[in-house]
Amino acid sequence: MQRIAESELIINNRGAVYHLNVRPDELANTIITVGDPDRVKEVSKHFDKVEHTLQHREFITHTGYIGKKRISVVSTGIGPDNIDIVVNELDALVNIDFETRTIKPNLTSLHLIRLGTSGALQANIPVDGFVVSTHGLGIDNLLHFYRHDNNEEEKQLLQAFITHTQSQDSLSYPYITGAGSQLLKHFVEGYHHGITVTCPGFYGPQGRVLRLGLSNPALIDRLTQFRFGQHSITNFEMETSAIYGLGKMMGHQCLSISAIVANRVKKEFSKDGGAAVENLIKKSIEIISKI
(Lines of atoms letter the chains of each structure in order from A and count residues from 1; the text may use other names and numbers.)
(Lines give C-alpha, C1' and ligand atoms only; values in the text may rest on other atoms or scores of the structure.)
(Ligands and ions follow the chains in the order given, each with its own letter.)
Protein backbone atom coordinates (compact mmCIF):
# COMPACT_ATOMS: atom_id res chain seq x y z
CA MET A 1 0.00 0.00 0.00
CA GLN A 2 1.43 3.38 -1.03
CA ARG A 3 2.47 5.68 1.82
CA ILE A 4 0.84 9.14 1.89
CA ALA A 5 3.50 11.84 2.19
CA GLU A 6 3.73 14.33 5.05
CA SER A 7 2.98 17.20 2.65
CA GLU A 8 -0.30 15.58 1.52
CA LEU A 9 -1.72 14.52 4.90
CA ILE A 10 -0.54 16.89 7.61
CA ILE A 11 -0.58 15.43 11.12
CA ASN A 12 0.36 17.72 14.00
CA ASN A 13 2.59 16.94 16.96
CA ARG A 14 -0.25 15.52 19.05
CA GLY A 15 -1.25 13.08 16.31
CA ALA A 16 -4.24 15.08 15.09
CA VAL A 17 -5.20 15.96 11.51
CA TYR A 18 -4.04 19.48 10.71
CA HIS A 19 -7.06 21.74 10.17
CA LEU A 20 -9.54 20.04 12.48
CA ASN A 21 -7.00 19.27 15.25
CA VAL A 22 -8.82 15.98 15.90
CA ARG A 23 -7.25 12.56 16.53
CA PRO A 24 -8.92 9.38 15.25
CA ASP A 25 -10.00 8.35 18.77
CA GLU A 26 -11.69 11.74 19.29
CA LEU A 27 -14.20 11.36 16.45
CA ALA A 28 -17.51 9.50 16.39
CA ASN A 29 -18.86 7.73 13.30
CA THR A 30 -22.02 9.86 13.39
CA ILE A 31 -21.09 13.48 12.69
CA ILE A 32 -23.26 16.59 12.65
CA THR A 33 -21.77 19.50 10.71
CA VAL A 34 -22.72 23.12 11.30
CA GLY A 35 -21.40 26.21 9.55
CA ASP A 36 -21.22 28.56 12.52
CA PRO A 37 -18.57 27.67 15.15
CA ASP A 38 -20.85 29.08 17.86
CA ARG A 39 -23.53 26.58 16.84
CA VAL A 40 -21.42 23.60 17.97
CA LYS A 41 -22.21 24.23 21.62
CA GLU A 42 -25.88 24.74 20.74
CA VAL A 43 -25.89 21.13 19.52
CA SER A 44 -23.65 19.59 22.18
CA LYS A 45 -25.68 21.13 25.01
CA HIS A 46 -28.21 18.40 24.19
CA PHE A 47 -25.60 15.67 24.82
CA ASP A 48 -25.73 13.69 28.04
CA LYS A 49 -21.93 13.78 28.16
CA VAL A 50 -19.19 15.65 26.25
CA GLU A 51 -15.85 13.82 26.22
CA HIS A 52 -13.78 15.91 23.78
CA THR A 53 -13.73 19.66 23.05
CA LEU A 54 -11.30 20.72 20.32
CA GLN A 55 -10.61 23.81 18.22
CA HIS A 56 -8.30 25.04 15.47
CA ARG A 57 -9.16 28.20 13.52
CA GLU A 58 -12.89 28.12 12.68
CA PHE A 59 -13.08 24.36 13.14
CA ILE A 60 -14.57 23.37 16.51
CA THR A 61 -15.36 19.75 17.39
CA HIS A 62 -17.34 18.40 20.34
CA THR A 63 -17.67 14.63 20.74
CA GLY A 64 -19.97 13.06 23.27
CA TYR A 65 -22.97 10.84 23.93
CA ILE A 66 -26.74 10.91 23.87
CA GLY A 67 -27.52 7.76 25.80
CA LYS A 68 -25.26 5.15 24.22
CA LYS A 69 -25.05 6.97 20.88
CA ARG A 70 -21.66 8.60 20.27
CA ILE A 71 -21.91 11.75 18.16
CA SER A 72 -19.46 14.43 17.02
CA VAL A 73 -20.40 18.00 16.08
CA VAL A 74 -17.99 19.82 13.78
CA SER A 75 -18.12 23.42 12.55
CA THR A 76 -17.17 23.82 8.89
CA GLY A 77 -17.30 27.55 8.32
CA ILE A 78 -18.95 28.76 5.12
CA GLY A 79 -18.61 27.52 1.56
CA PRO A 80 -17.59 24.54 -0.58
CA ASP A 81 -13.87 25.27 -0.10
CA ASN A 82 -14.18 24.71 3.65
CA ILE A 83 -16.21 21.56 3.04
CA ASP A 84 -13.33 20.23 0.93
CA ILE A 85 -11.09 20.50 4.00
CA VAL A 86 -13.57 19.12 6.51
CA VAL A 87 -14.87 16.09 4.59
CA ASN A 88 -11.41 15.02 3.43
CA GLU A 89 -10.04 15.26 6.97
CA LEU A 90 -13.03 13.47 8.53
CA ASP A 91 -12.55 10.65 6.04
CA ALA A 92 -8.80 10.54 6.73
CA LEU A 93 -9.46 10.18 10.47
CA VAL A 94 -11.38 6.93 9.97
CA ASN A 95 -9.93 5.49 6.76
CA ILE A 96 -6.20 6.26 6.87
CA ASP A 97 -3.81 4.65 9.36
CA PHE A 98 -1.94 7.62 10.84
CA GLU A 99 0.99 5.43 11.94
CA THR A 100 1.74 3.90 8.54
CA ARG A 101 0.15 6.71 6.45
CA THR A 102 -1.64 4.12 4.33
CA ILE A 103 -5.31 3.60 3.46
CA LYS A 104 -6.93 1.02 5.69
CA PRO A 105 -7.98 -2.27 4.02
CA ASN A 106 -11.44 -2.08 5.62
CA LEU A 107 -13.12 1.27 5.13
CA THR A 108 -15.58 2.97 7.51
CA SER A 109 -18.74 4.65 6.23
CA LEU A 110 -19.58 7.74 8.28
CA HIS A 111 -22.98 9.32 8.80
CA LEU A 112 -22.52 13.03 7.92
CA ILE A 113 -25.53 15.23 8.69
CA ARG A 114 -25.49 18.96 8.04
CA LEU A 115 -27.74 21.14 10.21
CA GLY A 116 -27.72 24.62 8.71
CA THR A 117 -29.67 27.59 7.43
CA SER A 118 -30.95 28.28 3.96
CA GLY A 119 -33.17 30.42 1.75
CA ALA A 120 -36.36 28.95 0.28
CA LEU A 121 -37.01 29.17 -3.46
CA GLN A 122 -40.66 28.09 -3.36
CA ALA A 123 -43.47 30.29 -2.02
CA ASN A 124 -45.08 27.34 -0.17
CA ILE A 125 -42.02 26.69 2.02
CA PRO A 126 -42.48 28.98 5.03
CA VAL A 127 -39.83 30.93 6.86
CA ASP A 128 -38.81 28.93 9.98
CA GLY A 129 -39.74 25.65 8.22
CA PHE A 130 -37.30 22.78 7.59
CA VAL A 131 -36.01 21.37 4.29
CA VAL A 132 -34.25 18.04 3.74
CA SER A 133 -32.10 17.98 0.60
CA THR A 134 -32.91 15.02 -1.63
CA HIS A 135 -30.08 16.16 -3.91
CA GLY A 136 -27.25 18.68 -3.74
CA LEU A 137 -26.78 20.55 -7.03
CA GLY A 138 -23.58 22.57 -7.13
CA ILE A 139 -23.03 25.66 -9.26
CA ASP A 140 -19.54 26.04 -7.79
CA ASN A 141 -16.60 24.13 -9.28
CA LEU A 142 -15.34 21.98 -6.37
CA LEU A 143 -16.25 18.52 -7.64
CA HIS A 144 -14.62 19.16 -11.02
CA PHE A 145 -11.26 18.67 -9.29
CA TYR A 146 -12.19 15.02 -8.55
CA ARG A 147 -13.13 12.04 -10.69
CA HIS A 148 -16.83 11.43 -10.14
CA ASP A 149 -19.75 9.72 -11.84
CA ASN A 150 -23.51 10.16 -11.80
CA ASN A 151 -26.27 7.57 -11.86
CA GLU A 152 -28.88 7.77 -14.62
CA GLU A 153 -31.40 9.82 -12.62
CA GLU A 154 -28.70 12.33 -11.67
CA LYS A 155 -27.59 12.65 -15.30
CA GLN A 156 -31.16 13.35 -16.41
CA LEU A 157 -31.71 15.90 -13.64
CA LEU A 158 -28.48 17.66 -14.52
CA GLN A 159 -29.27 17.88 -18.21
CA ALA A 160 -32.78 19.15 -17.50
CA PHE A 161 -31.35 21.79 -15.15
CA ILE A 162 -28.81 23.01 -17.70
CA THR A 163 -31.44 23.20 -20.43
CA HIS A 164 -33.96 25.01 -18.22
CA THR A 165 -31.61 27.56 -16.65
CA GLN A 166 -29.60 28.20 -19.83
CA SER A 167 -26.65 28.45 -17.50
CA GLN A 168 -23.92 26.84 -19.57
CA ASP A 169 -22.44 30.19 -20.60
CA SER A 170 -22.70 32.11 -17.31
CA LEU A 171 -22.05 29.51 -14.59
CA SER A 172 -19.53 26.81 -13.80
CA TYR A 173 -20.77 23.50 -15.22
CA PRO A 174 -23.11 22.19 -12.51
CA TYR A 175 -22.89 18.86 -10.72
CA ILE A 176 -25.42 16.87 -8.70
CA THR A 177 -25.42 14.12 -6.08
CA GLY A 178 -28.27 12.41 -4.22
CA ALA A 179 -28.66 12.19 -0.44
CA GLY A 180 -27.69 9.08 1.51
CA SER A 181 -30.75 6.82 1.33
CA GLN A 182 -30.02 5.22 4.72
CA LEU A 183 -30.44 8.64 6.37
CA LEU A 184 -33.07 10.28 4.15
CA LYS A 185 -35.79 7.79 5.09
CA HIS A 186 -35.69 8.86 8.75
CA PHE A 187 -36.48 12.54 8.07
CA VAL A 188 -39.95 12.76 6.56
CA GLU A 189 -42.63 14.06 8.91
CA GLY A 190 -42.29 17.80 9.48
CA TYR A 191 -39.70 18.28 6.72
CA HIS A 192 -40.07 19.57 3.17
CA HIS A 193 -38.04 17.60 0.59
CA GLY A 194 -36.39 18.86 -2.59
CA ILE A 195 -33.23 19.73 -4.50
CA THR A 196 -30.84 22.14 -2.81
CA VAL A 197 -28.64 24.35 -5.00
CA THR A 198 -25.22 25.14 -3.54
CA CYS A 199 -23.71 28.50 -4.50
CA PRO A 200 -20.07 29.67 -4.28
CA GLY A 201 -21.09 32.95 -2.64
CA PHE A 202 -23.87 34.75 -0.76
CA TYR A 203 -24.50 37.88 -2.82
CA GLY A 204 -24.15 37.70 -6.61
CA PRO A 205 -24.20 33.88 -6.79
CA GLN A 206 -27.52 33.92 -4.91
CA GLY A 207 -29.00 36.74 -7.00
CA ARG A 208 -28.58 39.55 -4.45
CA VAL A 209 -27.98 43.01 -5.83
CA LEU A 210 -26.27 45.66 -3.69
CA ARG A 211 -23.95 47.77 -5.90
CA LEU A 212 -22.96 45.25 -8.56
CA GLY A 213 -25.00 44.04 -11.50
CA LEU A 214 -25.63 40.34 -12.17
CA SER A 215 -24.48 38.34 -15.19
CA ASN A 216 -27.55 36.10 -14.89
CA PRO A 217 -30.37 38.22 -13.37
CA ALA A 218 -33.04 35.64 -14.23
CA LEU A 219 -31.33 32.83 -12.30
CA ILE A 220 -33.58 32.84 -9.20
CA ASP A 221 -36.75 32.75 -11.28
CA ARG A 222 -35.38 29.87 -13.33
CA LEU A 223 -34.39 27.95 -10.20
CA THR A 224 -37.87 28.46 -8.73
CA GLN A 225 -39.58 27.35 -11.95
CA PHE A 226 -37.47 24.22 -12.50
CA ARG A 227 -39.39 20.92 -12.55
CA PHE A 228 -38.29 17.43 -13.54
CA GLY A 229 -40.87 14.75 -12.79
CA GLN A 230 -41.52 14.98 -9.04
CA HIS A 231 -38.37 17.03 -8.44
CA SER A 232 -38.16 20.78 -7.83
CA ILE A 233 -35.58 23.13 -6.33
CA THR A 234 -36.64 24.02 -2.81
CA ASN A 235 -33.74 26.11 -1.49
CA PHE A 236 -30.15 27.22 -1.86
CA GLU A 237 -27.14 27.68 0.41
CA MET A 238 -23.35 27.15 0.29
CA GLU A 239 -22.34 23.64 1.44
CA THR A 240 -24.73 20.80 0.59
CA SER A 241 -23.56 19.74 -2.88
CA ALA A 242 -19.95 19.61 -1.70
CA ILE A 243 -20.85 17.39 1.26
CA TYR A 244 -22.98 15.10 -0.91
CA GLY A 245 -20.47 14.88 -3.74
CA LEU A 246 -17.36 14.23 -1.67
CA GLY A 247 -19.22 12.01 0.79
CA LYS A 248 -20.66 9.76 -1.92
CA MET A 249 -17.29 9.32 -3.61
CA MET A 250 -15.80 8.27 -0.26
CA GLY A 251 -18.64 5.90 0.59
CA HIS A 252 -20.28 7.95 3.35
CA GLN A 253 -23.99 8.49 4.01
CA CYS A 254 -24.76 12.22 3.85
CA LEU A 255 -27.80 14.33 4.57
CA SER A 256 -28.37 18.08 4.69
CA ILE A 257 -31.19 19.58 6.75
CA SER A 258 -31.86 23.31 6.71
CA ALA A 259 -33.86 25.77 8.76
CA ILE A 260 -35.39 28.26 6.34
CA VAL A 261 -34.45 31.76 7.50
CA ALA A 262 -35.46 33.54 4.28
CA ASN A 263 -38.02 33.05 1.51
CA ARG A 264 -36.53 34.63 -1.60
CA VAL A 265 -39.79 34.39 -3.56
CA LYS A 266 -41.92 36.16 -0.94
CA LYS A 267 -39.03 38.45 0.17
CA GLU A 268 -39.44 37.41 3.81
CA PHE A 269 -36.80 36.91 6.51
CA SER A 270 -37.17 35.11 9.83
CA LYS A 271 -37.97 37.28 12.81
CA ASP A 272 -35.98 34.89 15.02
CA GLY A 273 -33.52 32.76 13.06
CA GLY A 274 -31.89 31.56 16.27
CA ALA A 275 -35.14 30.03 17.46
CA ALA A 276 -35.64 28.35 14.06
CA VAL A 277 -32.20 26.79 14.25
CA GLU A 278 -32.76 25.64 17.84
CA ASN A 279 -36.04 23.99 16.82
CA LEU A 280 -34.26 22.26 13.93
CA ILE A 281 -31.51 21.00 16.25
CA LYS A 282 -33.94 19.64 18.84
CA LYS A 283 -36.17 17.90 16.30
CA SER A 284 -33.31 16.44 14.25
CA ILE A 285 -30.97 15.40 17.04
CA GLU A 286 -33.71 13.29 18.59
CA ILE A 287 -33.91 11.33 15.33
CA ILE A 288 -30.12 11.22 14.86
CA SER A 289 -29.62 9.76 18.33
CA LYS A 290 -31.81 6.78 17.39
CA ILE A 291 -30.35 5.93 13.96
Contents of the next structure:
Amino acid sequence: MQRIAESELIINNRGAVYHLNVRPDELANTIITVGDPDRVKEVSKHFDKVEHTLQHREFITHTGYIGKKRISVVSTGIGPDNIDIVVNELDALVNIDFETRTIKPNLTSLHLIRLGTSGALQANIPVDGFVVSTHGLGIDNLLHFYRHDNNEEEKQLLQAFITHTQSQDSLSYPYITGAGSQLLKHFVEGYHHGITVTCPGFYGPQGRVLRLGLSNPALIDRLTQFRFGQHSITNFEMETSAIYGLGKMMGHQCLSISAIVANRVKKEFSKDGGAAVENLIKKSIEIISKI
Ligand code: R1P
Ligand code: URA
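The structure above corresponds to the form predicted alone; please provide the structure of the form predicted in complex with ligand URA.
Expanding to the full complex; the earlier chain stays at the top.
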Protein backbone atom coordinates (compact mmCIF):
# COMPACT_ATOMS: atom_id res chain seq x y z
CA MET A 1 0.00 0.00 0.00
CA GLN A 2 1.38 3.41 -1.04
CA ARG A 3 2.61 5.56 1.88
CA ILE A 4 1.32 9.17 1.74
CA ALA A 5 4.25 11.56 2.29
CA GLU A 6 4.56 14.13 5.12
CA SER A 7 4.22 16.97 2.57
CA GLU A 8 0.88 15.65 1.23
CA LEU A 9 -0.94 14.78 4.44
CA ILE A 10 0.30 17.14 7.12
CA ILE A 11 -0.11 15.93 10.69
CA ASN A 12 0.83 18.25 13.57
CA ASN A 13 2.62 17.44 16.85
CA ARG A 14 -0.69 16.59 18.49
CA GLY A 15 -1.32 13.89 15.85
CA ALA A 16 -4.02 16.12 14.37
CA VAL A 17 -4.66 17.00 10.72
CA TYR A 18 -3.04 20.32 9.68
CA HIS A 19 -5.84 22.86 9.08
CA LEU A 20 -8.62 21.42 11.23
CA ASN A 21 -6.37 20.51 14.19
CA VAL A 22 -8.56 17.44 14.81
CA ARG A 23 -7.30 13.93 15.65
CA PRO A 24 -9.09 10.83 14.29
CA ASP A 25 -10.54 9.99 17.73
CA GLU A 26 -11.96 13.52 18.08
CA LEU A 27 -14.32 13.30 15.08
CA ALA A 28 -17.80 11.74 14.84
CA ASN A 29 -19.11 10.04 11.69
CA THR A 30 -22.02 12.49 11.50
CA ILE A 31 -20.65 15.95 10.79
CA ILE A 32 -22.54 19.24 10.53
CA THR A 33 -20.65 21.92 8.61
CA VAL A 34 -21.35 25.62 9.05
CA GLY A 35 -19.73 28.56 7.28
CA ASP A 36 -19.58 30.93 10.23
CA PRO A 37 -17.20 29.91 13.08
CA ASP A 38 -19.58 31.61 15.56
CA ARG A 39 -22.33 29.22 14.44
CA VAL A 40 -20.46 26.18 15.83
CA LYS A 41 -21.52 26.96 19.41
CA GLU A 42 -25.06 27.68 18.24
CA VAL A 43 -25.19 24.05 17.08
CA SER A 44 -23.28 22.43 19.95
CA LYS A 45 -25.44 24.19 22.58
CA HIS A 46 -28.06 21.58 21.57
CA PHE A 47 -25.66 18.72 22.46
CA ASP A 48 -26.28 16.90 25.76
CA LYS A 49 -22.51 16.67 26.25
CA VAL A 50 -19.50 18.26 24.46
CA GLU A 51 -16.40 15.98 24.44
CA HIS A 52 -13.92 17.97 22.32
CA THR A 53 -13.52 21.67 21.49
CA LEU A 54 -10.79 22.40 18.91
CA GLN A 55 -9.71 25.31 16.77
CA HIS A 56 -7.14 26.35 14.18
CA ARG A 57 -7.67 29.47 12.02
CA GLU A 58 -11.37 29.69 11.03
CA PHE A 59 -11.89 25.96 11.57
CA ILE A 60 -13.63 25.32 14.90
CA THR A 61 -14.77 21.80 15.78
CA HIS A 62 -17.04 20.70 18.64
CA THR A 63 -17.72 16.97 19.05
CA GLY A 64 -20.33 15.66 21.44
CA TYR A 65 -23.51 13.70 21.92
CA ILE A 66 -27.24 14.13 21.56
CA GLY A 67 -28.46 11.09 23.49
CA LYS A 68 -26.36 8.24 22.10
CA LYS A 69 -25.75 9.95 18.74
CA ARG A 70 -22.19 11.27 18.39
CA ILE A 71 -22.04 14.40 16.25
CA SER A 72 -19.28 16.84 15.23
CA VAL A 73 -19.90 20.39 14.09
CA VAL A 74 -17.12 22.01 12.04
CA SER A 75 -16.87 25.57 10.69
CA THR A 76 -15.63 25.77 7.11
CA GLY A 77 -15.36 29.50 6.53
CA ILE A 78 -16.57 30.79 3.18
CA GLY A 79 -16.16 29.32 -0.29
CA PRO A 80 -15.28 26.21 -2.33
CA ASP A 81 -11.53 26.62 -1.71
CA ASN A 82 -12.13 26.21 2.03
CA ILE A 83 -14.33 23.19 1.32
CA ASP A 84 -11.42 21.57 -0.54
CA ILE A 85 -9.48 21.71 2.73
CA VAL A 86 -12.30 20.68 5.04
CA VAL A 87 -13.67 17.73 3.05
CA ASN A 88 -10.22 16.33 2.23
CA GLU A 89 -9.13 16.56 5.89
CA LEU A 90 -12.41 15.08 7.23
CA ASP A 91 -12.05 12.18 4.81
CA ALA A 92 -8.39 11.69 5.75
CA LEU A 93 -9.35 11.54 9.43
CA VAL A 94 -11.53 8.47 8.85
CA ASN A 95 -10.06 6.83 5.77
CA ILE A 96 -6.29 7.22 6.13
CA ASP A 97 -4.35 5.47 8.89
CA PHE A 98 -2.32 8.29 10.51
CA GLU A 99 0.31 5.80 11.84
CA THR A 100 1.14 4.03 8.57
CA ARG A 101 0.00 6.93 6.28
CA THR A 102 -1.84 4.46 4.07
CA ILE A 103 -5.45 4.32 2.89
CA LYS A 104 -7.46 2.01 5.14
CA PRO A 105 -8.72 -1.21 3.52
CA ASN A 106 -12.25 -0.64 4.86
CA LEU A 107 -13.52 2.84 4.11
CA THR A 108 -15.96 4.83 6.26
CA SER A 109 -18.84 6.74 4.69
CA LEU A 110 -19.51 9.95 6.63
CA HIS A 111 -22.74 11.89 6.87
CA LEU A 112 -21.85 15.50 5.97
CA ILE A 113 -24.67 17.99 6.49
CA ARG A 114 -24.21 21.71 5.76
CA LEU A 115 -26.40 24.12 7.75
CA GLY A 116 -25.84 27.46 6.04
CA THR A 117 -27.44 30.62 4.69
CA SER A 118 -28.39 31.35 1.10
CA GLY A 119 -30.11 33.69 -1.36
CA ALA A 120 -33.36 32.53 -3.00
CA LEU A 121 -33.76 32.73 -6.78
CA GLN A 122 -37.50 32.04 -6.93
CA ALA A 123 -40.20 34.48 -5.79
CA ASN A 124 -42.12 31.72 -3.98
CA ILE A 125 -39.23 30.79 -1.68
CA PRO A 126 -39.64 33.22 1.20
CA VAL A 127 -36.99 34.91 3.24
CA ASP A 128 -36.55 32.90 6.50
CA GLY A 129 -37.66 29.69 4.69
CA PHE A 130 -35.48 26.57 4.40
CA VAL A 131 -34.08 24.93 1.24
CA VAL A 132 -32.60 21.46 0.85
CA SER A 133 -30.29 21.17 -2.17
CA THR A 134 -31.27 18.27 -4.44
CA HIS A 135 -28.13 19.08 -6.49
CA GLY A 136 -25.09 21.29 -6.12
CA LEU A 137 -24.37 23.04 -9.43
CA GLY A 138 -20.95 24.67 -9.32
CA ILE A 139 -20.01 27.74 -11.32
CA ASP A 140 -16.77 27.76 -9.32
CA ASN A 141 -13.94 25.62 -10.72
CA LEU A 142 -12.94 23.40 -7.79
CA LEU A 143 -14.09 20.03 -9.08
CA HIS A 144 -12.19 20.42 -12.37
CA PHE A 145 -8.96 19.79 -10.47
CA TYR A 146 -10.19 16.23 -9.77
CA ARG A 147 -11.09 13.38 -12.14
CA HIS A 148 -14.86 13.25 -11.89
CA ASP A 149 -17.84 11.80 -13.70
CA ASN A 150 -21.62 12.21 -13.82
CA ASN A 151 -24.60 9.89 -14.08
CA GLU A 152 -26.89 10.23 -17.12
CA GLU A 153 -29.42 12.57 -15.47
CA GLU A 154 -26.65 14.85 -14.19
CA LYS A 155 -25.06 14.96 -17.67
CA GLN A 156 -28.37 15.97 -19.27
CA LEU A 157 -29.11 18.54 -16.57
CA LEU A 158 -25.67 20.08 -17.01
CA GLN A 159 -26.01 20.24 -20.79
CA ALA A 160 -29.45 21.89 -20.47
CA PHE A 161 -27.95 24.42 -18.01
CA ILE A 162 -25.04 25.28 -20.32
CA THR A 163 -27.36 25.73 -23.30
CA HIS A 164 -29.80 27.84 -21.26
CA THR A 165 -27.22 30.13 -19.62
CA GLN A 166 -24.79 30.20 -22.58
CA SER A 167 -22.24 30.23 -19.78
CA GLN A 168 -19.41 28.16 -21.21
CA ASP A 169 -17.62 31.07 -22.88
CA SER A 170 -17.16 33.53 -20.05
CA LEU A 171 -17.42 31.37 -16.92
CA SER A 172 -15.61 28.27 -15.73
CA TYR A 173 -17.29 25.12 -17.08
CA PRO A 174 -20.14 24.29 -14.65
CA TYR A 175 -20.37 20.96 -12.82
CA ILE A 176 -23.16 19.18 -10.95
CA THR A 177 -23.59 16.50 -8.26
CA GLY A 178 -26.74 15.13 -6.64
CA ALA A 179 -27.41 15.09 -2.87
CA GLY A 180 -26.86 11.97 -0.75
CA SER A 181 -30.15 10.11 -1.25
CA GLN A 182 -29.98 8.41 2.17
CA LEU A 183 -30.04 11.83 3.85
CA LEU A 184 -32.34 13.74 1.47
CA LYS A 185 -35.38 11.59 2.24
CA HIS A 186 -35.36 12.63 5.93
CA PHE A 187 -35.69 16.37 5.20
CA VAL A 188 -39.02 16.89 3.44
CA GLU A 189 -41.73 18.55 5.52
CA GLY A 190 -41.02 22.25 6.06
CA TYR A 191 -38.16 22.30 3.53
CA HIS A 192 -38.26 23.51 -0.09
CA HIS A 193 -36.24 21.31 -2.46
CA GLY A 194 -34.29 22.43 -5.52
CA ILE A 195 -31.00 22.87 -7.32
CA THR A 196 -28.48 25.08 -5.53
CA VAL A 197 -25.96 27.03 -7.59
CA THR A 198 -22.62 27.51 -5.87
CA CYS A 199 -20.74 30.70 -6.75
CA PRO A 200 -17.06 31.60 -6.28
CA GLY A 201 -18.06 34.97 -4.76
CA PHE A 202 -20.91 36.86 -3.10
CA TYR A 203 -21.03 40.01 -5.28
CA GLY A 204 -20.26 39.76 -9.03
CA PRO A 205 -20.69 35.95 -9.18
CA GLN A 206 -24.15 36.35 -7.58
CA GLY A 207 -25.11 39.28 -9.83
CA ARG A 208 -24.73 41.99 -7.17
CA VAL A 209 -23.68 45.38 -8.50
CA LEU A 210 -22.07 47.89 -6.16
CA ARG A 211 -19.40 49.80 -8.15
CA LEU A 212 -18.31 47.27 -10.79
CA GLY A 213 -20.17 46.19 -13.91
CA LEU A 214 -20.94 42.52 -14.61
CA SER A 215 -19.61 40.50 -17.57
CA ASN A 216 -22.87 38.54 -17.76
CA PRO A 217 -25.69 40.70 -16.28
CA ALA A 218 -28.38 38.31 -17.59
CA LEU A 219 -27.03 35.34 -15.63
CA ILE A 220 -29.08 35.75 -12.44
CA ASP A 221 -32.38 35.93 -14.39
CA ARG A 222 -31.34 32.93 -16.44
CA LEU A 223 -30.75 30.96 -13.24
CA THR A 224 -34.26 31.86 -12.06
CA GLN A 225 -35.80 30.87 -15.42
CA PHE A 226 -33.93 27.55 -15.83
CA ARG A 227 -36.14 24.43 -15.94
CA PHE A 228 -35.22 20.79 -16.52
CA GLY A 229 -38.26 18.52 -16.14
CA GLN A 230 -39.39 19.01 -12.53
CA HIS A 231 -36.12 20.68 -11.57
CA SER A 232 -35.50 24.39 -11.07
CA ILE A 233 -32.81 26.45 -9.36
CA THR A 234 -34.05 27.51 -5.92
CA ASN A 235 -31.07 29.34 -4.48
CA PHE A 236 -27.37 30.13 -4.53
CA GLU A 237 -24.59 30.22 -2.00
CA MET A 238 -20.87 29.37 -1.87
CA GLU A 239 -20.15 25.79 -0.66
CA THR A 240 -22.72 23.18 -1.74
CA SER A 241 -21.32 22.07 -5.14
CA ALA A 242 -17.87 21.53 -3.63
CA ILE A 243 -19.22 19.51 -0.68
CA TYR A 244 -21.44 17.38 -2.94
CA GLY A 245 -18.77 16.90 -5.61
CA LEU A 246 -15.86 15.95 -3.35
CA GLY A 247 -18.04 14.12 -0.82
CA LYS A 248 -19.68 11.88 -3.42
CA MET A 249 -16.35 11.00 -5.06
CA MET A 250 -15.08 9.92 -1.63
CA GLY A 251 -18.20 7.83 -0.90
CA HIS A 252 -19.81 10.10 1.72
CA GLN A 253 -23.50 11.00 2.05
CA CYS A 254 -23.84 14.79 1.75
CA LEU A 255 -26.70 17.19 2.23
CA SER A 256 -26.80 20.99 2.14
CA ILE A 257 -29.61 22.82 3.94
CA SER A 258 -29.93 26.60 3.90
CA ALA A 259 -31.89 29.27 5.72
CA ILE A 260 -32.92 31.83 3.10
CA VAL A 261 -31.70 35.25 4.21
CA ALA A 262 -32.16 37.08 0.88
CA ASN A 263 -34.72 36.80 -1.89
CA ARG A 264 -33.07 38.16 -5.03
CA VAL A 265 -36.25 38.19 -7.13
CA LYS A 266 -38.26 40.15 -4.58
CA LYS A 267 -35.18 42.14 -3.47
CA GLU A 268 -35.82 41.35 0.21
CA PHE A 269 -33.40 40.60 3.05
CA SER A 270 -34.32 38.86 6.31
CA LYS A 271 -35.11 41.19 9.20
CA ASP A 272 -33.59 38.64 11.60
CA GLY A 273 -31.26 36.22 9.81
CA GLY A 274 -29.94 35.02 13.18
CA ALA A 275 -33.42 33.81 14.18
CA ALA A 276 -33.86 32.07 10.81
CA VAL A 277 -30.55 30.22 11.28
CA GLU A 278 -31.47 29.32 14.87
CA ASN A 279 -34.79 27.86 13.66
CA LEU A 280 -33.01 25.91 10.91
CA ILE A 281 -30.52 24.48 13.42
CA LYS A 282 -33.26 23.46 15.91
CA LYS A 283 -35.45 21.78 13.29
CA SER A 284 -32.61 20.04 11.46
CA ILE A 285 -30.61 18.85 14.45
CA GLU A 286 -33.65 17.08 15.82
CA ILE A 287 -33.84 15.09 12.57
CA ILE A 288 -30.05 14.56 12.39
CA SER A 289 -29.93 13.17 15.94
CA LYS A 290 -32.38 10.42 14.89
CA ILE A 291 -30.78 9.33 11.58
C1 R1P B 1 -21.82 34.40 2.42
O2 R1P B 1 -22.38 35.37 3.23
C3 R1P B 1 -21.72 33.06 3.14
O4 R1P B 1 -23.03 32.67 3.60
C5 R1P B 1 -23.41 31.42 3.05
C6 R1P B 1 -22.56 31.32 1.80
O7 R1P B 1 -22.49 30.00 1.32
C8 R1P B 1 -21.27 31.94 2.22
O9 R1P B 1 -20.46 31.03 2.94
O10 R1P B 1 -23.25 30.30 3.92
P11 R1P B 1 -22.83 30.33 5.47
O12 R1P B 1 -23.85 31.21 6.17
O13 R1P B 1 -22.90 28.95 5.95
O14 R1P B 1 -21.43 30.90 5.56
N1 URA C 1 -25.24 33.65 1.16
C2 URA C 1 -24.96 33.83 -0.15
O3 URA C 1 -23.96 33.30 -0.65
N4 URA C 1 -25.77 34.63 -0.87
C5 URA C 1 -26.84 35.25 -0.35
O6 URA C 1 -27.53 35.99 -1.06
C7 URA C 1 -27.13 35.04 1.02
C8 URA C 1 -26.30 34.23 1.75
